[in-house]
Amino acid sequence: MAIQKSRNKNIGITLYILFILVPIYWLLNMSFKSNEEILGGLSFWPTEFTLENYAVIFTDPTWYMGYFNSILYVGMNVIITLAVALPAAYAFSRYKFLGDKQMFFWLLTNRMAPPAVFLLPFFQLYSSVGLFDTHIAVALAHCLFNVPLAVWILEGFMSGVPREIDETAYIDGYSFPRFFGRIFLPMIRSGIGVTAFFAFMFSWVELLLARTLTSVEAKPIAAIMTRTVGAAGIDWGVLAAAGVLTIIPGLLVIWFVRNHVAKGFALGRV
């Protein structure tokens, strides 16, 4: 009976994984086809294999600079988010002060609000101070919803570290920066990995702010993908190739933080 249940469970998991992978396979399949073949009918693999779609992306500066712009502002956002959220989360986990619960809830409400609510204020502000169409503008705008999430995740990990460790370090003569960098942060590295993962993913897939706050110099790949719509219709092959390449950075991030993410889901508040 137990063997049968285990077999049914394995079959169910396999079918679920296959179901999840079907859109990804179809996207990859389309990226190696011409538009004529894509629109000509249903086929489960390319009949005339072509790399022209990828050649368009790697030879057109507008396309590959879109990936560069996206990776640059997302990386900047992850660094800024961690730099701000780590001390803030430590303060929430270790100290009690007037209005701490209300402030913590207010941070989370920023994450709950849709980006469209802050679109006009950001646009006017960045246009006035000369930050429009810059990478730092998008990185700072994404901090609006990434920092509250990062503080919430990190506070859960930090609260799980006994306060006696802080007191012992101070008795041993550690200054706060030395204690925080050499002792405390390594103890919550799984939480930092989880936080970096979510910050990267939310910033990578966000389109509304990134598209509105940029025009040419810092335009992200998600906005450039709309260029495939022209007088002749949609260039499905190039669009599929761009979609495949867009998935790769996320897979690389998951690969590098996979161990921390696994521990984080088990130990933290995620």
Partner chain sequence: MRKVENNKAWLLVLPVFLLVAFSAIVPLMTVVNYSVQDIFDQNNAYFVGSEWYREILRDPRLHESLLRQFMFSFAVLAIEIPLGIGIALMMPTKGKMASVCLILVAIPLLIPWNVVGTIWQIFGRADIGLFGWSLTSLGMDYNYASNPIDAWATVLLMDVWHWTPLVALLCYSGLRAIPEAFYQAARIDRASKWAIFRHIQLPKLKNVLVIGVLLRFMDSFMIYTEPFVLTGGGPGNSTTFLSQTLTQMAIGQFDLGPAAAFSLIYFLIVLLVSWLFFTTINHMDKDK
Given for the second form:
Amino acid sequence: MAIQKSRNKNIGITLYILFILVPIYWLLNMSFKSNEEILGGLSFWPTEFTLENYAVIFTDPTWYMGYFNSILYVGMNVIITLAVALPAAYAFSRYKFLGDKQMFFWLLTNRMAPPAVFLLPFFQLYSSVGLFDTHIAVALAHCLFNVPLAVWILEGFMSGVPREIDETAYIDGYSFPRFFGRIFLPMIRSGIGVTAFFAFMFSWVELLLARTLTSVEAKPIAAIMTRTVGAAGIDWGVLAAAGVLTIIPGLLVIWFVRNHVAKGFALGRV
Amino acid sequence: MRKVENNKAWLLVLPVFLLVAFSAIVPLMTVVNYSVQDIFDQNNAYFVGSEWYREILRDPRLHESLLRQFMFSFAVLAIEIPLGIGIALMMPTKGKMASVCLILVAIPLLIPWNVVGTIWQIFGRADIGLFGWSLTSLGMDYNYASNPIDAWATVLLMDVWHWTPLVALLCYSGLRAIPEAFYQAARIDRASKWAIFRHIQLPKLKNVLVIGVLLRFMDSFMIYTEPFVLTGGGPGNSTTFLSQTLTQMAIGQFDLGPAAAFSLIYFLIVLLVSWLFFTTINHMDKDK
Amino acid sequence: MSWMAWTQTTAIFFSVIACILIAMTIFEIKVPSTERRGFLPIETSRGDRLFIGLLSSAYLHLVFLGFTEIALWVPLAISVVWVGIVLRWG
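Alongside the form predicted on its own that was just displayed, please also present the structure of the form predicted in complex with the partner chain.
So here's everything in the complex, that chain up top.
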């Protein structure tokens, strides 16, 4: 009976994974077809396998610079997010201070607030300080939701480290920065990795702010993809190829944190 | 954990405070300022008081998209939370399969939101997409671009595809935190599957589920990119949700005043819901 | 700063909010508050009650704006009284 049950489980999860993978497979399938073949009729695999669509992307600077721009601002965002969130999360996990709860709540509301609300003033704000259409503008704008999330996750991971470790280190004569850098950070390595992963992920997938705050120089790949809609209709093949290429960075990053990602999704709170 | 009282901790929080203040408080103040004025350009702005609020609150566009938004968010929760729990229970727990499974399930979360829209835009088309093609060959009259019900179903299905993994992974990590001893005790008591779920697994899942519900509600409440790419809010306005209505007003028509008033009303709703959740989470922590 | 389009009314509004926050902070340092149970169904600290009062006031204003033509002085007056009540007995 136990075997029967675990078989049912395996069938269930297999079906679900198929449900996830089939739409992605379809995108992959289309990216290897020419437009004539795509529009010519439905086929489950490319009959005339072509890399033409990928060639378009890798030879046209407006295309590949889009990937470069996206990765650049996402990278900046991850660094800024971690740099400010680590000390703050430590403070929240270790100390009581005036207005700590209110502060934490206020941070969270920023994670919850719809980017559309901030759209207009962001545009004006970054234009007025001369940052419009720069990578740093998008990186800073994405901090709005990434920093609160990072503080939230890191606080969860840090609360799992017993206080006694801090106290012993201070008694041994460690200063705060030395303790924090040498002892504490290595202990929550996995938490930092997961946080970086989440910051990467949410910055990578966001479109609305990134599109609004850029025009040419820092235009993200997501915004460039809308270019495939031309006078002759949509260039399905190139669109599919560009889509496939946006999935790859996420896959690479999740591979590194695969063992801790589940805990991360629970915001370090299990 | 017991915490030490120390107001110097503010120094550690200060960078976050300044950064988020720059990107949240300043813009929010600006929105408030815009919402009470009729703005033509930098030098031509007229104070109109609460007029935009009166106009927006009586605007059928707000009412309709608010109603659609709530319907959508509740549908999302009603489907994704039970499904996510179910999937978490089915996921393998040990060995290489567990990691592989985890990564496969997480894939939709790593795809840029506009690409999610694109995937389903292609997948749902009757001429070139497998999903649309299958439904049409089964004799169904399916077209998400012209039939509002189909459009709704597709947007919903897309969201289930996109975000159920989040709920599943949350629950999965919650389940992993249950010590094996609990299950052994249950086996000795010959507890039924349902009893194990009801008395061991579900209580442990409570914490992660609150987070899951919070994140799913809030994120579906601000959904913009995916339906924008898939249906463009149509057919008609049938899949235009709050964020899209707002974006149309702000960027499309550049109606700064009304858009700002709309933003603040939107923000107040989000504030209230976040506060309710936050209070719930705090009280659950206290009970522990 | 001109892009922020300040007006006198909103400037006064934000100054009042800032003053309330500063006053509450000083008050909190002088006389630390403990969480207690009032007529609200949950335990609240002073800061929580202020937040509840302000948020409900904002909704009160919206209700008046959306359903009536009454000038905003009326909900404003009600709100001031309401925030006071919540802070004292909430």
